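Just one chain follows, in the form predicted on its own, and it is written as structure tokens.
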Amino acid sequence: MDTLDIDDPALENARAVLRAQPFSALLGARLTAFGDGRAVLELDIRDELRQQYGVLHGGVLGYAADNALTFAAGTSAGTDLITAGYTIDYLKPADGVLLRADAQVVRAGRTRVVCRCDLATVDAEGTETLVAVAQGSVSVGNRTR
């Protein structure tokens, strides 16, 4: 999957969906990959996203996991989706200049898609550190029910 292919209609459609989410716009989230059972969501780590100890707030990591999981599911199941649930394990404090949530489909069923997500920070030198892992299920066809 070419993460830099700006002419990819599926990636552009997914980016339009992300832009339509006011909270995602507030955080400055962006999709850098979408397709083949995978989605990658990134956001810049800013001071207002940190908690009292100076590291990225766990809620920001949860947001990134939730959205990346659901976008990954969308590569297999279309757009009528909503997160059914997810779990996240925080592995170490998240610090750096960038947060990257890389989600992949584990199994796509007719009514549920199960995905997993690695969350990593990237520092100013480009070093990536795994800070959390998540797994979730996405419900197909239940967005408006």
Second form
There are 4 protein chains.
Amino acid sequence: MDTLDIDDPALENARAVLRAQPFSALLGARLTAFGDGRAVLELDIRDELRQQYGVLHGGVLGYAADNALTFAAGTSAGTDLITAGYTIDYLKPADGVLLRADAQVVRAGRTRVVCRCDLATVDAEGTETLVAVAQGSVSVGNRTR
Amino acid sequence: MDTLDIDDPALENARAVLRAQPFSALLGARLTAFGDGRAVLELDIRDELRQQYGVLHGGVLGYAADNALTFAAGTSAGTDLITAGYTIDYLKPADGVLLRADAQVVRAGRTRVVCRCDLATVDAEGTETLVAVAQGSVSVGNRTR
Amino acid sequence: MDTLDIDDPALENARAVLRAQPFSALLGARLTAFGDGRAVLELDIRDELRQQYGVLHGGVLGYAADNALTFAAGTSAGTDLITAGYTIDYLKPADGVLLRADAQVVRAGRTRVVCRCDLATVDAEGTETLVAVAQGSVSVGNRTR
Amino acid sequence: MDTLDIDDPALENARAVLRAQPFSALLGARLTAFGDGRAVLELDIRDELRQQYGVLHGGVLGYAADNALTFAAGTSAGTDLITAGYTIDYLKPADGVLLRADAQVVRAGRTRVVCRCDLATVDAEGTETLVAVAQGSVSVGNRTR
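Please give the other form, namely the form predicted together with a further copy of the same chain, since only the form predicted on its own has been shown so far.
The next block holds the full complex; its first chain is the one shown before.
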């Protein structure tokens, strides 16, 4: 996949940030888009990420929403960011082979960026199912609150 | 720790549910209280759970809030529950040796339980720091939506 | 305006519900679209609806989000609805001549409908400005919780 | 009521701010406590504030949560505040003679104050019923975003 966007230094920089997050490595997250107010984060659904009914644990969806929202904010506001908070509403049990969190900036203010995120699973046939939606805000220039 | 509450079958049952969640095992979560509208979930802070600045990843806090809220709801509403959604506001960078998510039922309705959760870290000296607060709702009797 | 959609009984029924809400009458709200998972609620911005800095009070935005979300849910789930809750993020001070809350169903489940809402002001020249975004859920078949 | 706290200049100043909000005057809101990280806002329940089933409109609860959260933030962060957003979960239909929104600061950071709010109705016998809970954040030093 990297060969396709070898000329995109912003995506490469964002991937370096993601690699520097041990928790993202533990979950197996990767960035597949980063730019123009949008970030897409994906991870393979594996058994370790499930809950007791066999579907993806909500905590994985929360992680993906949180991180995708913050990376989306980073497309317009640089790297001195801290996630302020978010809301997530679950829509359906999440299963399949892939989780995709697609986050968009709604408004990038000087000190706060508000984003939305759609969380979808993809099954083995490539069918996407929207499983959760989130909305959150990211503080700018404020890492040491 | 289990020896202290060997006579608490509700806590033991809740721990069996938690053990049946592979993602909770991956994160190392344990229940230290369960009953009377309250659930406390704890996990040891280890390097795999951090983000790029060395503090606990927000996704771990989101996981802990989500799971503690749902277990708290389970103290009054049984096991046929599904988390509907939650909001989390981060307060401070989270570091220390332990994360504790302490969730309380605010109101247990027939079809929906609303809870709040305080997330605190504990350092090596035992000092607690409130690092995030959450509020969420859990649907009852609704697992197969 | 009513003459344009005199053949739309669903919109007329929804308007009758809105007229039955004294608080909506106090604020001067009207429905301009209702159907296909979408509801649009508008109100004229007048001095009584402002806060101390001269812009629209956040409480008016919250009202509009809440009501538009619930009407949007009503397009797919009938009238036995109760708003469960919502999140709103303010983006900009809200001013102009008109407030428009445009809500869409994200997913209509059997017992819960999740919606998003965009809140925009319109100035005297017709320019729209997005001033807040909301996300909320509505319980179905549950008015007597 | 004012005679009881005539020596509390902080409460008097906060009341002056509330009086400067035309929307708060329209709804009949008053501040009954302001200080030490807490603000209490009350309003009499009257027919104009109801929805179609005869109970208080959710928009009134949203207004009260929003304003109480922001005033609570003002107890620790001064007057250069702007509400960033909030989440509200409704618990029960709201009826009675009085609505009381009791908001507390959870954490006052340098640029952001996070608060929680309990919304209760009081009936003619003085019985309080918790009808909604909210959590929100207020930006400091940022009115002109």
